[in-house]
Each structure stands twice: as structure tokens, then as C-alpha cells.
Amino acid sequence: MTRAAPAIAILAVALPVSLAAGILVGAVPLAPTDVLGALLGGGDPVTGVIVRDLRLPRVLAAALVGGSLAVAGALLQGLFRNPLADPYVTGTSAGAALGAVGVIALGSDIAATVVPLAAFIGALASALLVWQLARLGGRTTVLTVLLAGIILTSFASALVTLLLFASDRLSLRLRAVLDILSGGVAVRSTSELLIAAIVVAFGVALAIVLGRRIDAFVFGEETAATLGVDPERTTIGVIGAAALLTGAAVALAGLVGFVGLVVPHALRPIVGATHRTLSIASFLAGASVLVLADLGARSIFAPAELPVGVLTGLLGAPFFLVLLVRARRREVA
């Protein structure tokens, strides 16, 4: 922890700075004093609407999404003992998106409250299936994880397309579906943001509690068992926590790729491989990264908005290819 303390302190400072930047900057120029006045409940009514009703909920949602995806990535990488595992690559996000779209297809009257639950169920089912496929042959490899993720993502995408053609309700809520598929941060109600925040808080707390047990998985399940760790219960707990975090992220922002891959992988050499510390650092860094990425997505083509999932995909895909090449070279060697 001594080694990681300075990095976590820097990340703890960087997060509120990122949140402030996300609130201050937007398509409509606002003076810092006007923004502060709006946050305190005063000032011009129009400025108050922009700051309190539009920017603040979106910035908070982006922080929750980035932090939850980063922690979920750290959990899955520890479980699979594979630096290429993350909610997007393993198909967990695709399963969550399928669950969310399926609920939206049922009707607008229940979607706002049930979307996070449906996304969690889809993410949980996908994570469990990937885990089972990755353990085929008794050894988890890069190839099995990637193939399982590709299969799940393709299958979930096909089902979403089928729902789009088969459901008239989805055609009426096409904007919500596009937000999920393209990765656009959108807060449809305060209750949705509050529910997601509670789910993320529980998932992060569970990740911290499971941290030491995940550390025992470094040398395999048999070694973990000799150290007094129940591999089956730990696996279920890790997959459940990752599904909670991924489901909340998808409910708020849809498919946002590579945050869960890049952030924990970049932090591991800095804060160490201890998963309790890594989870805390990943949440802080992931939250800051996605807030700034969403700020960039709102600003690049202002007043038009680019889905943040497009930006993270453009930046994260080259990083993923580099990791894949390195992993392949190690396997060959």
C-alpha cells in the first residue's frame, strides 16, 4: 500500500478536477462564477437548467460508468489471470446490452426502473458462460477468452438486431437503443442515476472485499485452495461483482469499450497487482478517464455530440492490439 499511496492520492485529486472540467466546459460557454452559482441553487434560470439538469447528471453518470468498468476489468483480469479480459472484450457488456434492449422492447412504462436489473442479468449470464468456456481443457488461455467473447458478442448483436426488426416499441424508442449500442452517456431520470450509484457502490465494495481472495488466484485455483480460499465461491463472487458493475455501466451509457481493459492494465505497474488496492485506483482513474473522454466527445464536433463509445473505441483498439501481440509472442516463446 505504501507504494500505491502516492498514486491513489494523485488520482483522488484528479477525479474532482475532471468532474469540475466536465461541468464547466460544454457547447454553451459559461463563466465559472455562473456555474458555481447554478450549483449552489442561484443564478440565471437558464444557466441553472444547463448546469444542474444537463451537465451535472451526465458528468456524474460518466464517472460512475468509467469507474465501474475499470473495476470490472480488474476483477475479470484477476479471475481469468489474463490481461486481455475486460467487460467489452469478454462479451459481458454485450450481454448486458441485450438485457437492457430486451426490457426496452417490453414497454416504456417499466424500462426506467428495470433496465439496470435486466442489464445485470444479461451481464451475469455472459460472464458465467465465458468463464465456463475459458476453463475448457483445465487451462485459461488468451485464445479461449477472446473466442468466447467474440461468440457471445456476435450472438447478442444478432439478437438485438432481431429485436429491432420484430418490435414496434423499439422503433419508437430508437434513440435509447442507439445510445446503448453506440455508447452514449444518457441520464433519463434521477432515479436511474441513483439506482446505478447504489449498484456501483455495492459492486466496488464487493470487489474490495474479494481483493485478497483474487490475489490467491495468481498461481491457479489449486494453489488458492491450499491457501484457504474457496475457488468456487470466490469465482461466483467475482463474476457477480463484475456483472453488477457492468450492468450499471450499460444501463447508463451502453457499450463503452476498452476502459475496463486499458485502465487496470496501465495501473498495475504503478500501484501493484494487489487487487484491493488496484480496485480503488481503477475506480478513481476510470471515472476521471471517462469524464474527460465524454467531455472530448461533447466538444470535438460541438454543438453536435460524438458518442463516447466511439472515442474510447478509437483510442482503446490500438492499445488492445499491442497487448494481443505481446501475449501472442509470450505464448510462442
Second form
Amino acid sequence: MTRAAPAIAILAVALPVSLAAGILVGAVPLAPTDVLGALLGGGDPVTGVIVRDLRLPRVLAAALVGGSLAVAGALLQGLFRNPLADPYVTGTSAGAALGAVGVIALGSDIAATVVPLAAFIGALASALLVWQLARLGGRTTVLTVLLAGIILTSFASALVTLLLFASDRLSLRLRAVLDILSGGVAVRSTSELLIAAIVVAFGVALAIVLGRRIDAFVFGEETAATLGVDPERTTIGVIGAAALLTGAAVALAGLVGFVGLVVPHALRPIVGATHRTLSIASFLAGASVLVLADLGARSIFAPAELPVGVLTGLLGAPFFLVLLVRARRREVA
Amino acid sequence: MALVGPNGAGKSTLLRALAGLIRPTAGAATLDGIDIATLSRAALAARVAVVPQAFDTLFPFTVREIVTLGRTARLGLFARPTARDVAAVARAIDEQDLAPLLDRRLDALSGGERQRVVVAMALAQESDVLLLDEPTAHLDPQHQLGTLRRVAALARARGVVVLAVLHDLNLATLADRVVVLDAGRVVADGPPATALAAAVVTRVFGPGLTIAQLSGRTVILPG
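Having seen the form predicted on its own, I'd like the form predicted in complex with the partner chain now, please.
Let's see the whole complex now, leading with the same chain.
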């Protein structure tokens, strides 16, 4: 508790710094004063386009994606009572991607609201399914959650491939589909960004409100019940919030792995395990991490852009393996 | 009050029904004449607190945070803890001597310390009834006695009704009242001397037990 407040203060300062770095660094080098001028609406028209139309939406989207995935990770870790859950490994992201690709396959003309909505429905369906599967036998274990996630992910990606083959429209929109599958931050319109921001704000607010109940939930459904928490309502609330956050993230950036897993996990020893504090810290840290990761992904092969999901996968998967080995050791012990 | 009976007699089931975790298939669990099935989870938690048998987490919750969980039902959606919440938590911490452990994590504590944390969490609920499911299961004899003495003293000081499921009949003799369950039915109910009389113990728990008197207390030994 004592370390949570300064940690959150540091994270709150780090986020604008990361955003500024994300705007300043890129294929075209820009001076801080020019960027400031462009943000205020003036300056050189080319710089204005780069800053206002390209980099600003991009870093804001990356921040929203990272923040929402990290909060969704904290929520799912609490729900499944284990630190190895996040939207990606539970198959929630895959469900959202299936939803998004599905509507892209169905319609050539997609309104900004349809993709996030489809992603939300896909995320909700898969989170509910994984929850039911993980609870088979009355007890959730790390491995059943992961197995259920793997099954769901492979099923969803098989369906995505099927859609790719079956739809003639989809081949015309291969770029959008590839963005979703590889996890590249791509902002197609301001309204898309705005909708995502509203959804994410709602999801984070829900996470903060549910925080205390999730704390009780972590000690088992029956214990939560005797502490005065309605387990069913809490479960539905947590899954709903995680699905909103995952849906928004996938609609903006597709499948970005491991941010949701690593961020809450790394923060817990610093800010503590209570979910209200953890959610706030996770949002700030997740946002900064993904803005910087996206900056890295844009810079490595500049001017070509590597999808940020490739980078988080490369860095996150080994981290995940270390956690898995540790968790297994603890279970056996 | 102690609830005893052979394995499978229905002790934990009865406790769970009293805690409102399961509904009785016949009859009702009532509290001051009110069917607890009609109460909301939060309303019930304000009246009945439970010390579960298993209590663990993979997350680094501190002792202070866990004891504060006892106030969950009394906090609103956004509500910050009120002075009363803070006082209830402080009192529970004090009564269970947890002050030196406040910032320690649950997984860094011994079995006896953990048990005190969970009891403190339940005490922070400031309920009228405290249900304990085998509170002595993982404790050594010294801590078994310590836990029960503490709880009994609190029951008197706070005026709380305490019902503990106990496996060890000798610990049950420390209670004011003992209820013996066998195959789902109450077969004896009264002070330890009568409820755990030799005839009852032999009938319910089977032959092969030695029942003796030792400085005024009934002692039950295997063999």
C-alpha cells in the first residue's frame, strides 16, 4: 500500500513521456518545437500531417491497446485466480479477432462501430466459454485455463482461415485482416479511435468498481460469498469488462500478445495485489509499454513497420515460459 | 458450540447450509426467525461470518488487506472505508495479535499465523454468528488449543455465537455445547459431558475407543 501511491505517480508521469517519445521518433525526424507547433494546429503543413494525422492517432491507439490489455489481464488473472491468464492465452483475443475478421468478410463497407462490436461479442463468447471449460470439475487450475485457451485459439484461427478461403471479399481486404492477425496498430479513422476510447474508459471504470469484489473472489467463490460478494454477478461483471477491453484492443490493433500477462504480473510485487490499485497501475504501465514497443517496432526496420504484436510475442513468450515453470513448481511443492 | 460427527455425517454440509452457500432440500436455515435464503449476500455477510477450511492465494495479498476483506459487504461501490470500518479492522487485528504481521504476505506466514489472519478477517465482519470449518485442521496441538481458546474468549467478549466443526472430539469438549451429527441427523445436543457421554460416542463413532475421565474432563482416545 505504501509503495502503490509513488509507483502510480511515476507511471502517470511516464505515460505522457512515452507518448511524447512516440510522436517525436519516427521515419521522419522531427524537432520538439515543430511537433509542439503541429499539435497546437500551426507550423509546417507536412509536419502537421505527420504529427496530427499519423503519429498522434497511432500513439494514442497504442496507449489504449496496451492499457486495456493490461487491465483485462489483471481482471482475468483475478477471475481465474492465477497469474498466468490474460486475453491472449485464454483465447479471448482470438475470439475477438474472429469476430472482427468475420464482419470484414461479411461486409465490404464497414462502419467504425461494427468491427469493435463484433470483436466485443467474439471476446465475450470466448471468455464465457473458457470460464465454463476451466471450471469443469469445480476447480480451476492453471493448466485447464491454458488448455481451454489453446483449444479456443486454434478453433478461432481455423475459422479465420476458413473465412479467408471462403470469402472473395476478404482477399480484397487482406491488409486489414493481416493487421488483425499480426497485431499491428492501425488507426483508420478518428471515430474508430474515439469509440475505442469510450469503450476502454467504461471497461477500466468497471474494473475499478469491481476491484474489491475481485479481491474477495481470489480466495474462492464460497469465501467471496460469505464475505458478501455475489459470485455470479461478479463473474459476469469481470468477464464483461475484460471482453469490452479486449474487444476494443483487438479492433484497434488485432492480436497483441503477452502485454496483458506481463504488465499486471510485474506490477503486483510493487503496487500490491488489490485489484483496484492494480487496475489503475496496469492501465498506465500497459499504455506506456505498448507505446514504447510500437515505437520500437516502427524503428527496427524503418521505414518499414513491424507489427507490434510480433515484438510483444518475441519478448513476451519467453517471459511466459519462465512464469509457467515457476507456477508448476509451486503447484507441485 | 462444537459440531462433531464421523466422516460423512454432514458436518460441513450443515455448516455450508447455515452460511447460505447451499440451500437445504427440506426445511430452512433461519436466523432470528428469518429464512437466510431471503437475505442478500451482503445482508447475510453482515450477520454470519465464516472461517473456511481452505484459504490460500497465488497473489501477494498482505495481512492488512486480507483482514480488510472482512468489510467487503459493508462498503458500497465506490465507498472508501468509513471510521467504523477502520475501527472494526483495527479491533480484529488487535484481538488476533496481528499488528507485527500487517505488511507480511499470507504465503510468508506459519499455519498458526494464517489461521489468525482468517479469523481476524471473519471478526472484521462484526457478525452475530461465526462459523468455523475445522479451524484446527492444520495446526499443532498448542495452536489448536490457542485458536479455540481465543475464539471462545471472543465469543464471550463480543457476544457472538460461535459454531465450529471439529474433528478432534477432545477439542470439542472445550465447547459450552456439543452437537453430534450422525448420518445427517442430530443424535446428541448438550454440554460435553452428556453429548459426548460414553454411550453416545460408542454408538456414533463405533467401538474401539477408550473413553476416560481426566481431571473432570472426558477424554476420548483411539484404541
